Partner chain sequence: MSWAIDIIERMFEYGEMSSSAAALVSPWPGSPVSANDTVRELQAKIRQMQATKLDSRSIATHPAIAELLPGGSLKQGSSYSVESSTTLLMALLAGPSAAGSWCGVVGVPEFGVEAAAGFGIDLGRLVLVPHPGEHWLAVTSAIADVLTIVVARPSKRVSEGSIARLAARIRQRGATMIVLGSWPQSEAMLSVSGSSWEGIGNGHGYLSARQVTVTVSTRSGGRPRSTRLWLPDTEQQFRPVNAYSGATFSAPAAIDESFHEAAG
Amino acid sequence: MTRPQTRAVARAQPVNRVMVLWCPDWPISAALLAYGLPRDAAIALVDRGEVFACSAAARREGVRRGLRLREAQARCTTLLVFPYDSGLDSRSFEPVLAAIEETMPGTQLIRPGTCVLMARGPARYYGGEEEAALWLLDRLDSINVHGSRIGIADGPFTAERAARQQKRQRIQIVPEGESAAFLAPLPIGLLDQPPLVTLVRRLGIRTLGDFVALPAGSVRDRFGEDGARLHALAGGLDSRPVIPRVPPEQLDSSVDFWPPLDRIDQVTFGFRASADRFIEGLVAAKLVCTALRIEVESEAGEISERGWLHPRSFSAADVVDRVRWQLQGGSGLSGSGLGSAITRVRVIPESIDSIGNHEDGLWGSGPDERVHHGLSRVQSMLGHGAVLTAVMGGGRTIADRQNLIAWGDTPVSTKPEAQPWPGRLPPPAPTTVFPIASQVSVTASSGEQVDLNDRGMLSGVPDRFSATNSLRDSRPVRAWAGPWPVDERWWDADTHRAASRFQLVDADGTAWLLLLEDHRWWAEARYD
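Chain above, on its own, the form predicted on its own: structure?
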């Protein structure tokens, strides 16, 4: 009685029928679309000096993946070379996923160019698995995604192998329960586990069927859980569920104007409702926007883009203000700031955060917002680079660490502060930094200027100091420390800099940061 019940339960368990869509050479298809090239162009995408992907026309000339760039160009003299961009693959595949989800719900992205769907629901709706696959291929052909293939089988692994193995037909269906027979003659290298594949090949195993013939218990004991999982995949026992992706929320907002508008007040008034919807959508998702990008498209086809930051988060009025300021800051007709009439305004959130992290404090944050509002307003009138703010960066001297960026821009320093800077000034930092170092005088008791010899030794003990480089204004030196040598870019004769830094306290108790360079003394900063 036990065995019939067990077999009945086994039959009652549903089979995981899935459909895998594969777009061959998707990196090439994305590049052809991005660069506006014909489908028969011979192109290669290069990553770290090697061919990452190449088109069919390039392969006919002998170009293969893994070739060095020079060898690939020698084989195909008309080869067009572009750098490989993984982000381009993902961005280009998003419209394909959207088109699939319009036809069939529940899509799981495996990688750009490959996705998996549950097959039972579409098969029931369209009248069969092959009919559902034909509907999907027709939808992709309508958006100019040609040459894609579909495999249907018991599990994603077998279905993907079916899609990739079929070359003449675009649809390959492995009947239910025949996955093991379909996979048996395929090479063992299809298992994405190079160490295991190398080892079993040494044992004389060349196909997936040979690997499945091994006892499951012995495989688990020898190769562990990973080996047991691959053994099950090779036998067509793929129990991985299809996890549909959650489409990202469309948080951007746009408005089209027809007829086009040529006045700033008309554009901002027409965009006000869209700004309200933009903020309401963020609030509904329990988010706030701290950085956004505004795109303004004119009737002449020109597009003005600019990013805006906010010290806390944008409100609807803030968004409308940024649109107005961006239009006023542009060049164009007198009194309007527009090059031509505006046809479209779009706002895209670039940085969002949880709304709980931006609640008002007990006393509010009005002063910060008023300062930001005022400076952004001035910047819109005078130009993007007219209002600057200082940020700290890396460097050995005080002047090197001061970086000026346009107000509202994200600080991006070419000299990261976190990097080690041997010879940098230790804290505490001086309070007054001179924009231009002034020449000073440091003399010994003999009246001669203190200097350094070739061995880095002082020629005398600092006795008197003059902030005006005049002996009449010199005053006694109360204390001093140094030298701390600064030797930068010693390998480049044109940019090499060798100096020594000193700290000095004069008779009035004022502390100075001095620099001895080219036998002359300079005051960099003062400790007030």
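Switching forms now, from the form predicted on its own to the form predicted in complex with its partner chain, please provide the structure.
What follows is just the one chain, with no partners and no other molecules.
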């Protein structure tokens, strides 16, 4: 009795014809493109130890979503495994959206791999809904996105269901007003509201049609506004409008060099005008850039790419500096980091912010800004990594505990310092830590070098110590302590480290932190 009523309501509302484009397995397509793999490769994307998505080839071998990684690898031994990166999905879908917008206006992104368009305009322009969809598929095939499907119906929900139907045709059209009939046999689980779906299933309702058959008023009484919305959705009354996205403004800036340049100063000079343009563009959009990405292309087709952060916001001179540091950073031909001359430099803003949040105060923004300007000047003299700040981390060795980061970079996550680190040195810490350990000698009174045997026993009592490893400089040992064995990561052959530490005070009263590794003595640090 209720169904005719809902239909009557459907006719009363303005019909909203939409077209949903669905690219099946988009994470996989994106990963195949990004890693440059053939289309029939068996790959799986793994998120937190479980398969998040897998390619058709892998699926044929029995790999499924939600499978544990080990089991997936057992089922398909040639499986290539990559970590799932949602950023990659969005990034690689961006060119697809741009291509669609070239053909038809008004695209709304639902999620990477799925987008919705207004169907009315294209249908009128191309002479029918099916023709419009064919044009769209053509366009996508031309940019190497294969296997995409299109559903056209009243409202995005029905259209997406139509696109996802397991049928041979790539275009599914649900005629106007037929949405409820089309949705009726579909399972109730398609409604994205697990608590409601579980409850309704227990009440014996299995399909969307059964759910729609419930009186709308009762559904609203029992499940509230949310339930009423889902009830309308299941009845094909999808009133959600398509909100076309505003194509993002082109904020990036690039410059091509012809003939290619092979000197850093030429490149930075040539880039200066574009840097100005880049910052002017941002300012015109009332934005500032706090993180950007610089791509440098060389004649041989190599691309050097790096992200740069700024603690405040980039000015044109800062951008030019970052380009120079990136070129200086590599050790390739002519110090450019690339093997051949440079043809193109491109700057892409990665994170932008409203200019209002970054405006200087009337009397400047305090002393820290001055400090930052001064240190940036030193950075532009010496390079980005030459000015450092320190953060304490956890670990047993001195090198593990002191982490130096370049000025302006965010600290990389280190091991927490507060955890107990059994085996670390008790305070005070050594004040002079040699960047490169120097070889020293410690001899017993017999004149032989002191060594450790396999049981960790010393071969003799340290008697004389030479900081330069030559007997001429040797002086008496006043006090010593050790050995304290450090045996780290024995399970990993590459990072395994086994050594014994000693503290030793020489005749001058200078104390040393020594390391006995592979029967050789090294001075790691000095307490002076």
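Bear in mind that the values here come from a model prediction, so they are computed numbers and not experimental data. Basically, rigid core = biggest C-alpha set you can superpose within 1.5 Å across the two forms. Residue numbers count along the first chain shown, from 1.
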property	result
Residue 266: Cα shift of 2 Å or greater between these two forms (core-aligned)	yes
